[in-house]
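Below, in structure tokens: the form predicted on its own, a single chain.
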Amino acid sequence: MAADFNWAVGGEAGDGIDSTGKIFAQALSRAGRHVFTSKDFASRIRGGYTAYKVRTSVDKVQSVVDRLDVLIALTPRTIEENLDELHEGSVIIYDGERTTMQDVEIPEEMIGLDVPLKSLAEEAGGAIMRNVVALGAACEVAEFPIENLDSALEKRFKDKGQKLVDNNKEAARAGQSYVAEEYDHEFDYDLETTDEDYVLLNGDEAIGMGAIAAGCRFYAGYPITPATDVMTYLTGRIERYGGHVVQAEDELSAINMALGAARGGARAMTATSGPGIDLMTETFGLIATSETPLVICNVMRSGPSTGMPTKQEQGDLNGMLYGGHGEVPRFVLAPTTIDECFWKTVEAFNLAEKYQLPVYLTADLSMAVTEQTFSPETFDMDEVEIERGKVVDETTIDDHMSDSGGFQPHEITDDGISPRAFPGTADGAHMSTGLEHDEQGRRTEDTEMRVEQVDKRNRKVETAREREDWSPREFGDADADTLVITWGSNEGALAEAVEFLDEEGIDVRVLSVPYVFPRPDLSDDVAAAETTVVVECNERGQFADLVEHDVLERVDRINKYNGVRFKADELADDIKATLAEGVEA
């Protein structure tokens, strides 16, 4: 891998940290460099430490690492929070004229650049542009062509008028010139540019894009961190395709609205996080019992209760598998990369309609807010296939009528999948209820029909096991004695951790599992390994429990639940430590 470059800006919530980071990430992307971002932010509007980190290289990057090369520090705490990642030769850009930064101490082995950000910004048109001055200074340090920053500034501010765009460009050049003129220093960085064309997006945006591509035409949701960006992305876009976004008064209303749209024949979706899933559980059973296809996106965060809304965790697994009263057939899909968020969203809609049941599409905070670069071909719309399942029309509905002449939306079938008639289909009028029902949807307490309907609904899952491909993704050394299993957003860090381990002569085979239920049978894989390790972001090892349940063998566990995602170098060390413990035992 080519040398990577690690950059960050930090300050307090309300300091424009997010927009500053996005502008720089966009500039790097437009310069043909790969980008992978990470955010650390508090759950408040103003105050509290927040940071935006960017890792970039001309090669693909899939994780963050414990190293910072250039840091823009708007507060003293920013330096304190990042000391462990700063190294000899790291550059810290700060404004010594700012009251809180006047007495800041830069470690001797690092390079401090005192740049009057506010003053330079005021000369360019306004103090609000001080962060852009800092970006210009960073361009000089990294020898990054400032014209690429111009492009990102134009994209960011073009809707606000050319004067504002020009002022920001002037502010950036003021920062660049100040460093060039005031600091006679040869920095160790030279950011190469390429002619590659990349798309920069986060997991929430990929889910929203996948929903539109899949034909979703109704979305109802209630704002909640970190799922809100799904609704934000869809708003103003889905309408172009005849769809609608509704911001409901709460999560229960949102899922009920989506259920209503799905009953009307539209592909529908809602998205939320753990607390919202708790509220939606009441309707979850109705979706399954009425055999309504619906996609429910759960973007996990630290819980329980309100927990830490802006921190990482994969703690909702058991809730999605077992939540709800009674036995509810469901699917649980867990994309493992940002681009897979797009494709698994398309798959979720297809599975929901083919098998007429609720599908959990689960991401997590790290995946939701992380922005990464991809080639446009990654999201080839010509490859999107839409499967609406066993839909009947006027020419086929007669095959699914009762002896009394009524349509049977809950017909007992060998594969468990009943016919589905959209509203308006001739002779397709029917009812469905949350009460147990017969084949026509009429309530019943008949014991034999009860057993038949329960068996039929659960038979759909067994049919899916046989018909669909639930394979995990594999990488690393296929013949290694050590098997590492993971799910969700940990894949990127693990992929790079494998590279670190390979450099040290440690061979590892990795299985990354995007299907939680139904899920692949890993029995042969675990049996073939001398050591099996499961990596996940929760305390109990919820996916490890599933693996042990399936294969009837104990596995080692690497669990992280402090609210921070795995980093590649950290994960490599954790795997080495786990293997060493096994040898000592």
Contents of the next structure:
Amino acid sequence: MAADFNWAVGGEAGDGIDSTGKIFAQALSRAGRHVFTSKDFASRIRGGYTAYKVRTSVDKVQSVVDRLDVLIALTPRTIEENLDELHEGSVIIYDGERTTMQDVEIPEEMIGLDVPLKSLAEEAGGAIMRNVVALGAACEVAEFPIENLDSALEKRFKDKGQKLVDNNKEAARAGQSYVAEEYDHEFDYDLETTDEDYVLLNGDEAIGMGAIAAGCRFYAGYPITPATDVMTYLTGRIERYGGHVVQAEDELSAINMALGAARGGARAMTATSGPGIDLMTETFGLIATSETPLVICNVMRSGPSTGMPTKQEQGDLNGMLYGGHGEVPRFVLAPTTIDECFWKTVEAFNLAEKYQLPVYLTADLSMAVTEQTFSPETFDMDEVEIERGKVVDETTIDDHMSDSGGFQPHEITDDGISPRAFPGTADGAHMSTGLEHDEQGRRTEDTEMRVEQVDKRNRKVETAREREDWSPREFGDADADTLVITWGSNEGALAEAVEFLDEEGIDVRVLSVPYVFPRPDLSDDVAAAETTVVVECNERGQFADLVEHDVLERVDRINKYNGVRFKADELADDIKATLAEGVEA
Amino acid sequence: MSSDIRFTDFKSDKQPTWCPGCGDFGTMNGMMKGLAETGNDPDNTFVVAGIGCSGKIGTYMHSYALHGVHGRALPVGTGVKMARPDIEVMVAGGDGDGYSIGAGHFVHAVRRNVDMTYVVMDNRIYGLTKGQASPTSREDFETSTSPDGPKQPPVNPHALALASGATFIAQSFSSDALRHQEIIQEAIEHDGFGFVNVYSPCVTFNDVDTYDYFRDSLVDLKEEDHDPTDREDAKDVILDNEKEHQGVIYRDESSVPYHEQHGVDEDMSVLPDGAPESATDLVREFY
Ligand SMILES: Cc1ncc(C[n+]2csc(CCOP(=O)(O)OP(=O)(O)O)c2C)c(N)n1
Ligand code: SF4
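I've shown you the form predicted on its own. Could you give me the structure of the form predicted in complex with its partner chain?
Up next: the whole complex, starting with the chain shown before.
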């Protein structure tokens, strides 16, 4: 009995791959199993190979592996694309009656189950349900109780009527009994259920949920893969909490609308991906100079330019750290797991308002589109705290007036943070501008004031370094000689890689860093290690450069930039290889 | 609203650095008077300005204000109004700011019909960058970057607005102080996007579209047999290339502003201490 089970459905875009996969993932999570999903997709809506992969276990799963136990192949290409991951005894479910599948050859060491998906679906009420027939067949193979599939089908179709739900249940059973009756293979799987109740969500959804929990009221965005799901999630939901979503005419407008809402005193956010960030950069400078709290979410994809829009990369770090003309302080937060997408979003809003500056919240494609199961307590709303920083009202504003009586939104303070007044606050009227300004916000080119304002803005960073906890997450063996550092969505794969390595007697210590700027001081950690390896999805090693800069020492690097996320087993091999090279040298 | 608000309350203590005689002085005065007359005060007003000589207006006025980046004032105003329907929002900028770099936003702000007033200080030239052709410059207007004229017809902002579904379109002249103020007031009072193109002469770089030129050529729609509620009539005025008009060109009396249409009527600056109570439901949706 395999500890974890890996399953996929693949075909052409337009074949309903996504919803088929999602139904299966839902069925598993409703049956109390942990699930981790991933998607292979191309940047087109019809045509082009696409697949939805599900890894499941009763234990927590947090990455993908190079292994497929059951594959539903709607096209021959699905088999070709996954040959590397299929193994001896892997089951391939296909419809031999489908024209494109008639001449398909199933590799000898694998088990091909030819199931007339379309005909069975038609008998149950419509050809469109052929994927559900396949799901029923998969349940039989995996010995997964079909009632759980029923419950997922109900969730999915109940709004469309009981008849449709019943037809789908029947279609699933048709697939199940076809396999039971026509084939007498003994399968090794037994997908047990548990009493747990899990929620299944992806990174974009976790960010959207975090935003609502944090009191975000205004969102403006322009669709772009893979950030669109944030907007989709908020649309129709944020209204329940007194908020509003605008699909702007472009990213220039989106960030400026968000800026306007933030100046109005709302917690505001925009989300985009690389090309959109480029467009927003001019206004980013304005936001920082006018000291406006704003959360800008960058869900990275493969660049530069339009690059590979549906592929993984973590290549925008330098852009977020240094993008824009002139020098302005900004924070860069990079959640390392899907649940952290929720919590770091909440934190991003608090940091933005406490320090009155723009906060980049960055996820990457892999994290944004993959789903993972969590216990609902992971997102305990009672734990959410909202800190708005130095907001003044009618009673406190008098302490922040200039000698001539004007409110000072850019007051020079020891901690670098000035008072903030929302419109409508009596005597608070003031100007915000991208021009250099004095304490009242009025334009100035006075050399001393220029220096004082630049220093004041930068002082916030020092204050934040002292007041906030920027610690990395740590796991593995605390005393190991090998230190692995990572950021972004690689944490899950690394956590499992550490277990693989452990089984082989190789100890590593991992630091997963969710704060890129300000970032934790890693110099002691690096000094204590014999070898330090930085793992990231880009070619240059942008985070590795930062670590080297901080510790004045060379570090090893593992970089992946082919558009595909790290897999746990592959990463374990990469780490072994890096260590072996080090020994030889 | 306090009736003791005077227009000088909207003046900041910064002395304008506009060239003596610049049309923007008159434009600004009308805006300040219009705001005061319609019962607003600096603490409940938000002025968003673009970049250009015109954009400096935010500095010379006293209110909550943002002086943004070139061409993006309208999206900022949109964001302010959506977050704060309780606040009076006024957006101002130049013809370059509004119809060139910001033209895309203009069309979309018009069709959103957000309840704010948009004042374009149209001097048919780029003032701040010292005299290049603007999108409203005449086809044969010679400048340093267009020695033979821009060789393209000027944009017709009113036509653009009407085609985009505008609910209020007006034209005024900064030196006709009373009329200008009257028109601005109508725009403020309009429920929806109140668009006013103001002829605001640049005395330094434009020797064609001068005070004299406008004074001599302007036809007041009030004196004509013009019905601003009639879209066909408005179209005729807008497409009449022979005459320069002032007055309210079009007003849709059934206009419903964005925030009323879409229920965006909360003061979004008010937040609870922790997550909203019912946010717990959000987690359950993922079962
Ligand atoms: C992105 C960007 N491009 C160019 C400029 C330079 N610039 C400043 S004002 C301006 C034109 C202003 O013309 P207009 O909007 O007609 O205003 P006026 O100065 O005539 O009032 C330009 C091109 C800028 N500030 N930002
Ligand atoms: S350059 Fe023209 S627009 Fe600018 S201040 Fe002078 S007169 Fe006014």
